[in-house]
Amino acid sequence: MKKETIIALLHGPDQPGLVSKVSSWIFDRGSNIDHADQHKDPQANIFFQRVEWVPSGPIQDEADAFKAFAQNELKMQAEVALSSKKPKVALFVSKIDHCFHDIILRFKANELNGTIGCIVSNHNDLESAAALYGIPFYHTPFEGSDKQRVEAQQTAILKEHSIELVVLARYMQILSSDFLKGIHVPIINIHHSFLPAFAGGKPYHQAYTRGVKIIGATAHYATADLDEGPIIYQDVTRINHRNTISDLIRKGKDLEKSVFAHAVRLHLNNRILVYNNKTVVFD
């Protein structure tokens, strides 16, 4: 069986020694590196680093020591987290169903780090589907109801079920910028385009305009402007003149599904560091 494991994510002004700072502090305590990997931006002079070790004592007295020894000594900012820890998530998700069965059942499969606590819809569509899965499902419907409110009830949902990160399968709801800042949790979103081409809505409509012959999907931590959110992970399908609406949409759900569920095990595996609407990504 894997032992529990301590994984840091560093970043802060680049200066020397920060490599041997880090090992020599975890070698010092017999403690063991599982792995380290960096990055540097030359332009902004920033460091990254993502460090995985099995600890010698205490795993949670460790963790905090280490957080506290990047902060003050090496004036970088740090996230520490547990290997074991499985954050629970909610699932936002409108009427589209695809993203929504795919991300359940690699839950239930244990392909991912965490647990779905609630899903959370604008319709009541897929609530039958969220019984059989044994998940809580909660209607919030917006027609004829006040968004603050509507976004108010949300909220209290998430806080009831501890949620440390939500993911929208395809939620076709604007999120309010007040509403983003009061769940104080990320949030990953499923855009149906490679962006920054084609934001906004029908996408695949407006690739089949356009006449491209590439056309994508892109996982992003949504921000209060659409679709500009840090990017954490983007593919791409080749289309060609054959192709209809019907066929891009086609193609472009099976992209989806799998650029999501890779999005959201990047993130609950703790490799995701995001900096000036950046993501720097130890895959």
Given for the second form:
4 protein chains.
Amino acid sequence: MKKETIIALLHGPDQPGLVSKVSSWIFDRGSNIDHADQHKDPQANIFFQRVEWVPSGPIQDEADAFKAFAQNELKMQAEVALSSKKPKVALFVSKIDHCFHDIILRFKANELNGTIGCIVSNHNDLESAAALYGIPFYHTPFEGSDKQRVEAQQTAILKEHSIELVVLARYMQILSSDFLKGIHVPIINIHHSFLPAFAGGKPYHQAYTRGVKIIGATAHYATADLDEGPIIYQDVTRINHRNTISDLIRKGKDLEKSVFAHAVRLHLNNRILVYNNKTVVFD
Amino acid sequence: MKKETIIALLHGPDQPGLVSKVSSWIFDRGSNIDHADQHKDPQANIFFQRVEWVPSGPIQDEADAFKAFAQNELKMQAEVALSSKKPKVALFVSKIDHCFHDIILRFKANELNGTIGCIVSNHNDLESAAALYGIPFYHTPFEGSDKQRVEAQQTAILKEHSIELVVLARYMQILSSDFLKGIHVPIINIHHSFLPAFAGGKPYHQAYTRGVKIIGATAHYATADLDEGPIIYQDVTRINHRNTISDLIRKGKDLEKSVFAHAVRLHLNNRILVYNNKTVVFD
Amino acid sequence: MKKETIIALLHGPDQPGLVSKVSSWIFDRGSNIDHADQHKDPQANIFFQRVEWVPSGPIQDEADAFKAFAQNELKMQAEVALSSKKPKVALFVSKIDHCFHDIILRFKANELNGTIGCIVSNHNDLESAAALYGIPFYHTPFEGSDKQRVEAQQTAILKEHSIELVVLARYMQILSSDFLKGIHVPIINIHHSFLPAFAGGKPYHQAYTRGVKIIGATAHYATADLDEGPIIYQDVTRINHRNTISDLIRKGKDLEKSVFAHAVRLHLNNRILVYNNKTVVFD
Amino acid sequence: MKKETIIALLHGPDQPGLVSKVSSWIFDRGSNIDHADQHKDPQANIFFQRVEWVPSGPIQDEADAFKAFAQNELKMQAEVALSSKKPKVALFVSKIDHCFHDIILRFKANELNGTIGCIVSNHNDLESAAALYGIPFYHTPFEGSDKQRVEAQQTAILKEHSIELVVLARYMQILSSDFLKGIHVPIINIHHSFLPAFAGGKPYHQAYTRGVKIIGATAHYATADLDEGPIIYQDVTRINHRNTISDLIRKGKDLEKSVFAHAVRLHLNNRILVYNNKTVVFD
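Switching forms now, from the form predicted on its own to the form predicted in complex with a further copy of the same chain, please provide the structure.
What follows is the entire complex, opening with the chain shown before.
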């Protein structure tokens, strides 16, 4: 059986002895590091570390103690997670269902370290599918210009379900800056192009018109600037002159599914640090 | 021994019976098609074909007769080449030498169906390397604002060597619209990004700043609009947060070499048709 | 709306004028070729062609007439299909469910040109999932040494449902030579390695032990020689020293799903010809 | 300017506090870790670490002190290198020249952290090319059954040039077990298949006959068991039914060049640890 671990993600200005101080703290508490990975950004002079260990004492106490140590003594920003705790995730969808089915089946197969707490959609097309999967479904349609009201409703749903991560499975709606600030949890979006190429709408049509030979998909954290957030993961596939826009859409679906799932997996395994609108991914 | 073939590239408005007419013409002259590939653009209603055969009569006569048939009876645009004829290529370089060495070695190893007629450069850094390879080298520096004069000189060099293709191996100079029109031969450029992402200067720096997880290279025909010409071939490679700009440049070099060579190879094997600023590549 | 087409797959000894004869036959009946692709194996001297057209007369009559022409006049082996006819497919599964869900969802999303007629399994683990999808499920367990009896039962199921293709979604059972011969329909299997590396059982364990840096999946037609049938499609993904066997299995799942679906798609679009235990794939 | 660093590669049975002890030793000597990467093999219970730092004292003294510490106090196997020291490499070739030119040009472009001390060949085809590059060339032909004598001659050449790494750029000769043991330096070989598929001779012919859809290349350390040594790096490329054996060879050349160079680069950057006939690659 796999033992419960503490996973800490640290970052802050580089200073001498950080690796030594962190590893010694853990060793001195009678534990041993299972995995450690670090990175220095030589331009920004920032130090990043992901460290994972089986604590020798009560796990929550040890996690709290480490967090205090990292913040107070090392002056580092620290996120500390327990491997045993599976975050609750909210799945936002629209009508398109390939990422929807794919990510749900992966959660059900325990490929992803979390559970889907609820599904939120501006359409009710996938309500019955959600029912078959046994997941609460909320229909929050946009009628006219009541975006603010709908987003308030969505925020309440997220709170009610104690959601810790929102994933947009081709949600196709722009989130307001207020909503992004208000929910206090990260959001992962899948964009159906190899960003920064073909940002905005209808990227497969754009790619077809430009005549590129490769298309891609990009998973990124959503920010107020559409398609401009920190990139988590990307993948590509070849196309040729025989491929119609429908072919691009079909091929792209497979990319979108795997890129989206990969990014959600990295996040739920506490492998991502964000800075300067970029990501450090300890994989 | 491989027999001499005729290779025809046709395109024009679709009409009934084109495949039948072309293949019957060849069969009726006592020959047999070795390779044929065709494509219809359903949106533009254009038909494209590449057909290759061993003629039964004198090869140049047969080629001329086919061209007349295609233009006069089928009303198609036709380019007809002989496999035995190796076009002369001009290699434009600046100071960067990885694509320079790579493409020359491929020509020398008979990987590419042509010969390098001359090397043209705005710097003389690679003059001695060109001498070791035994290839004529022309130093055509840009001093001040005499671009027009230098391009006239370059045009003369291309004519003198009966050049049929210009390849820009990281030439790093913008070609004037007049030059492009005046030389009457196609130009293949290698751009060090996955176009349309990061067009323009310093694409690896742009990629680093944006935090993409994949970089690429793009070979395209040069047009008056910088980095906007028809894309021939693209390839990509993964990068991660540990990679500095130097790493991107190093990884990119390998991409640039192989993408550039692949595009030149496709062109010299008469596998590319251009329309609507896109390419049909029969590979 | 897409028009109904006839798709013919021909192969046989090469002879002069085949392209001309086929295209002229179609043109003379008042039709026009939409897509044509051909290939000559220079070593085996075999000619292969896939040709697709909208017939001008009743589609079944035209298809029959073409088949007679191809066999009697051209002396070619010919398979002729109608784009409007969606073959019925039998899905064989065991307990592992990732390819099972993936392929069913693709059929339901109309990504694949066919319908699932029935599911056959030696275990009943996926019976309730099959019921949710609304697909008939047959439990045909192997108890002791009654393989012959079970296979007879399975053959009867295939007949009852007029199955034209069997797909093994990680079925994990060896099919007897008698069964393969008796069912008269092709079988597509997905093997979880990059064949011919790691044939046989537990390929991910084999890959881990050998220390390879890339793993793969292979879709092939099943033959009496296990893992030796004609390869349809393969794909690979990178692994590294940090990956445990569980990681290989997880990464491999994604490969298996996409490689399996891709091969089934090619088959159902009549794009595959088999000879000499190899495939010609007109994609 | 980049500062001189010490790079240590450690491995041995796992024990509590290794990360802490190593990092504290370095910190206590007034230095700071620039890069550290570690790995635990959970099955074999072996700990691996690569650690790089700028020493505060004289670099060779610090390196020696660390090596003594690692071996005596930690009881770990340790290799310690200086970033400033460029190892001398011997290049073994036969007649095939693509990897030969490629690797030499990379050394000359400072892509690889070393210098080519000498070229050794059983043929003299590349002698004049070696002269143009200004690298000593030794012709050591095998005439009849004097393998032992030739290998003794080769061993002497390696000693004379203080060679620290041998790279086989398609050398096409089996090295005797005695030679491998006698030279006391590692050997990197490039095999032109995706091992373990198609080990032995003529792998492209084997791949063609089997009808695979992807070919590959593998760089590995040479051992007495041909093609069975620890794999360092692999890469692959797609092929299809149109590709002849010549096409496979041509496509394979590009793979061989880049895979070979990548493996040599990893080795010269002290990024590879070997155990259980596998590699840990800290890249």
